[in-house]
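Only one chain is included here, represented as structure tokens and corresponding to the form predicted alone.
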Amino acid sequence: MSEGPAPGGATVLNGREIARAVRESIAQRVAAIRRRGGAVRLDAILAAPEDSAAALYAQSQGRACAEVGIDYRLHRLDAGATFDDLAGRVLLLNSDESVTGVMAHLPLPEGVDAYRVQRLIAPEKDVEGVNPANIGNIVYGRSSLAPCTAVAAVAMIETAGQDLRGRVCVVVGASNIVGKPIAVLLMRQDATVVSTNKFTPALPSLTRRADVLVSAAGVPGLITADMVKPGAVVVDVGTTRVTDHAGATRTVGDVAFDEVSRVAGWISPVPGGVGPVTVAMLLRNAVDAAERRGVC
């Protein structure tokens, strides 16, 4: 789904429209589960101040769940919660049969290692796909709950109608729950994948070869028009808050949108691109987790 050409000519991949279609499908699946006497329940842990970005996101997540019929329970812990506090809550939710999905909102309190907390989430309830077992299953091609942002990025590419078999895909950024999983998901579709990062020597010479270019480096304006192959699919996963000379803040991506849209064939914006689709994929994972556990 797209919202028509960008000012430069590229077709804009409309994440909000893609997410809407995914949510409609999710709502139908949840309704079917409820008709059979089951339920989808997502429990989220939040250890942050009331006015934090994480708290605001948790509120919007609750609204998104309500729209599709998912029972959302937010567990608020003190902003100074310890690892033991978080671990105890995760293990409690793991053992609760009425809970079908578990996640922990980031960032966690200072001094708490997110990896240690995420690895405790039962793989079958890990709706964010961040447990090492689920990430590992992506490599083996096993059915698993994959990291939401990675799945969202691939969904954006598929929306552009691309057959990825043999196509050159360059991924800029190699984080454990975004860049690396995106690369593996593309490999599973028989794409020829090149994994790079912001430190890769001669990066432009690699990105210019890409039929599909995905940037998840978190570096504003990293990808410029001279780095893009004409007609390529460009998916921007980067999100960075920046402050302009007037003191106003806004969210920007890795891609210099205005100039790249004059070269690319398809391009995703920031905001309004991968972000909304990521939320939708979280909800889809929640339904997948419920169905796989046979709660319906």
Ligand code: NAD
Second form
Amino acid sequence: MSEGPAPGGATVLNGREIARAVRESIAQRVAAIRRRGGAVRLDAILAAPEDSAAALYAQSQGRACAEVGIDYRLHRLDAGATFDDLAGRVLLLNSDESVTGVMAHLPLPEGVDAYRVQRLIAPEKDVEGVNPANIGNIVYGRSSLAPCTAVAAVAMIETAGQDLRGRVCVVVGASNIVGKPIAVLLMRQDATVVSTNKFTPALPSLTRRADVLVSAAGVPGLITADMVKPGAVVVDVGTTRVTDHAGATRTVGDVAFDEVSRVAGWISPVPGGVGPVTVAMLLRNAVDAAERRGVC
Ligand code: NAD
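Next, report the structure of the form predicted together with nicotinamide-adenine-dinucleotide (NAD); the form predicted alone has already been given.
Below, the chain from earlier opens the complete complex, with every other chain and molecule after it.
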């Protein structure tokens, strides 16, 4: 499932390939649900301008759903929508039996607290795994819908074929939906996990001990070769849009890819790493949610 050696020697963890394999199995599951007379339906709420990154993402999500047979419905709300508007729509979708998955695209309009909206999404339809009940269940190791990016990061590590028991895993970044869930999922595999954030002193002295290093900080170039243990698995969750001197924009990760790939054993690129796997995991959560609700 990897792309072979990077120029510097590390094996590249190819997110597009991993995602393709996940999507193939999802398509088969959706087809089986349809044969039993059921359907997988994902309803997404978007309250962002037409030309925003969120709107573009929603479009590509719709295409990804269509490819595997998931019925994707986008609910466009005005960019000035209030909490009550969003809450009303979520509650409507929660109570609609034909809807098996619900999500709200971020960012929400200014002044609307994402947490308050996410906690309203019925946990069993929460395909992004952002409802506090689902976040809590990953601590308990209960079968649950987990945050897609966290699951994707762990899937990348598993692709590297690592047995995580006892291994030192350092997670850079500790947000509620990305860094913290990644740390918890690794803890569940009996790894020795160090969670770090922007206040962590002497970060390189910690990362250099990592058998597995996951960076989810959103700081381009944060992880340099001298911060990486030789042979380590390095997974880059960061995605930042940058503009170069010529005015061209591109997406970069947290890891200085070329230099780190000379030291690491495995490395995930940006783009083409965690991103595509995250989308695949969203589709997988959508199918899990439908199967658990017994729509088929
Ligand atoms: P966030 O801003 O909510 O959290 C960032 C975390 O990184 C915080 O805990 C902060 O303390 C830490 N941090 C910041 N600078 C640091 C530094 N210099 N050293 C150590 N820690 C530092 O961001 P988020 O929502 O968790 O997203 C993190 C990154 O992951 C972003 O680049 C985001 O775009 C990306 N992301 C990618 C995907 C994907 O599918 N690939 C999905 C979600 C988020």
